[in-house]
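In the block that follows, a single chain appears as structure tokens, in the form predicted on its own.
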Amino acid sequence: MKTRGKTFKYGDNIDTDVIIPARHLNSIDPAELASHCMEDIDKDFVSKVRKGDVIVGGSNFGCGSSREHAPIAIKASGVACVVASSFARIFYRNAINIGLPILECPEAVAAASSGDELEIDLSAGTIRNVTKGADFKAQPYPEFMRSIMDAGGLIEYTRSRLASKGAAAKTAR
């Protein structure tokens, strides 16, 4: 999967309360969560983000609580990928579970500025800063994780696998 979009850059330790403030956690509607994404750190984010854009963060992105609301809000806002120096462990897993592509690449983070255009190839793990003409390499997803991401997250992946097993079982009869 390839994507290209504008960068929204944030610093280190962006926690889940900054990504989606706790006062909005009474909703599980992705569109409602997206309408409040990053509002406490960047009041213009929601009005400026476009489908395919990229969030770039420093180290420990997504620290704090274990809520899935944070990656859901990011994905529903149209962000195609989050690139960070490092991710909090639970955010990393939640992002995979809901199908939000994320890549760790400290060099790409250090070189990026807000507004830069990034081109990302998730299959290859490459990040090209089109604005600055610089290329970076992140660790691509292993095949099984790429399958989860391609399906749109763990639930959709599981549904697909169960459906295919059910179809195979019917064929075998």
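Only the largest set of C-alpha atoms that superpose within 1.5 Å between the two forms is called the rigid core. Positions refer to the first chain, counted from 1. These figures come from a predicted structure and were not determined experimentally. First, how it differs from the form predicted together with the partner chain.
Relative to the superposed rigid core, the position of the CA of residue 14 differs between these two forms by less than 2 Å. Core-aligned CA deviation for residue 25 between these two forms: less than 2 Å.
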Given for the second form:
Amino acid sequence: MKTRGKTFKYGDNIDTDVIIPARHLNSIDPAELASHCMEDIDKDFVSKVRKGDVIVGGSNFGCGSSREHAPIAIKASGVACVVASSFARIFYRNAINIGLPILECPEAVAAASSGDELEIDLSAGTIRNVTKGADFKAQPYPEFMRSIMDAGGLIEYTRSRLASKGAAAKTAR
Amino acid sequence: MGMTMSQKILAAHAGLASVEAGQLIEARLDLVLGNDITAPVAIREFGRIGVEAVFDRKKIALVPDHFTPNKDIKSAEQCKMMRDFAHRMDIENYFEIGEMGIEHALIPERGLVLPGELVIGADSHTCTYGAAGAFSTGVGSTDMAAAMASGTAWFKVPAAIRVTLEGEMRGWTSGKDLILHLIGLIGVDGALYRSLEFAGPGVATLSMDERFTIANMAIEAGAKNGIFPVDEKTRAWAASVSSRPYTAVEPDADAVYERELRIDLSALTPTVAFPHLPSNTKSIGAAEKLRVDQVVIGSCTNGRIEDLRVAASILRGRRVAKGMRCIVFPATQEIYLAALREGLVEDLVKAGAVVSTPTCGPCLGGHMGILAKGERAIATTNRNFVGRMGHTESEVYLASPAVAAASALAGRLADPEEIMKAPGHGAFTKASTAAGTAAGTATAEREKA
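Given the form predicted on its own above, produce the structure of the same protein in the form predicted together with the partner chain.
Entire complex below, previous chain first.
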């Protein structure tokens, strides 16, 4: 799957409080959450972001609270992928679980500037900075995480696993 | 190859003889936790899995603590969604207002986590229970949903950093100062994806409340979990909260640690984390004595009885500075009651503090103490990110209950040692506040006399 869009670049330690401030956590509606995405660090993000755009962050992206509202808000805002030097572990899990594509690639992060056009091939894990004319390869996903992503997320993965366990139990009887 | 404590707990719950760092496993869970912010998303996702019941109605805990007592209509709707789900699924451990508390103080108090157990919670501070020698870690709502259906979760087995503690803390220095110091030392991603395993002779000098504070903030160094060895204090605590059997775990003698740190507890001083990262720490002596508008004492980090005893011992018989807002949050109803019995609530209120019902409210900028533009707070909470407690141009300084209480009196960031030595102030010691309920009461009575 290939996507192409503009870069929104931020620094290190982008925490989930700035991705979606707690004052908006009285909602679980993805569209409403998206309407406040990044507002405490970049007021213009919501008005400027277009479907297919890319958030590029430094190290420890998504640190802090476990709120899944953060990747939900990013995904619902139309962002096709988050590229970071490294991710905080709960954010990483959440993104995989809900099907928000994320890639770890410090080199691509170092090269990218806000506004750069990025072309990303998610299955190959490649990032092309079209503006700068440079290509990068992200860390590959472990097999197990690929299987969650291929299923469409953890819910779909769990549903099919529990269904096959249930079927096996019935056969055994 | 030897395993760490965390690895042994994970292996046991995955039905494996051994695991190693980096391995992906599926493990059986002893408890799955959620709150009024994260559970609604989990409940929505649970509905998509297509199972009719949760895996075990006794192994799920739902705690409405973040925006409760309901702060607005939308929060009330979220709590209602959670309450309805709890009733529909017959969840045993749903805690309504009146029996609730901040989840990470409440779950151990109710004996819902014991040594050697494996817990996930849709809240990043779920790592708190490592104090009890359990493996516990924060996850998101979708993980919680899948776990409520299957009773299992996937884990990447973490490598570990061993933090060996030596000596004993002095003066007003406490567990909060130790964890702030450690985060300052290794950074907010210094333990990313790793376990922080505490060890060494200094562990025995830490109270259970201090261990909960320390494990609570492991996430602030990026850690997957923070964990303490199980000793006499842990066993006494476990016996006081539950009669369930448990299997305590010790690290193997040849366990592999990726990194080793040593901390001399006697060299620690009261420590403050300046905005906007918990790692931005300074010793109180080196910290600028900035004017402060609000002091918050409480939260899942520092809302336990010892914390309130320390705060009350400093505020007792004095008044908070004119113009200062000092808000105290006992973390659970039981702690609130203990504070009432010991006379701490009276001490705090007489000093000009307000005492709130248990809630996460102000810690995450929810309600009950939001900051205006340009305002500054000293808080015993766990995060000082941009806008964490209110306006994006407000500031949060993280500190211990002793530093927070001293600052409430001074109206500025203050060293408890300096405040308590000032003329007219009696000689208090941390020891007189931490020796248990009886001692706490005795102190209270002595001060009143």
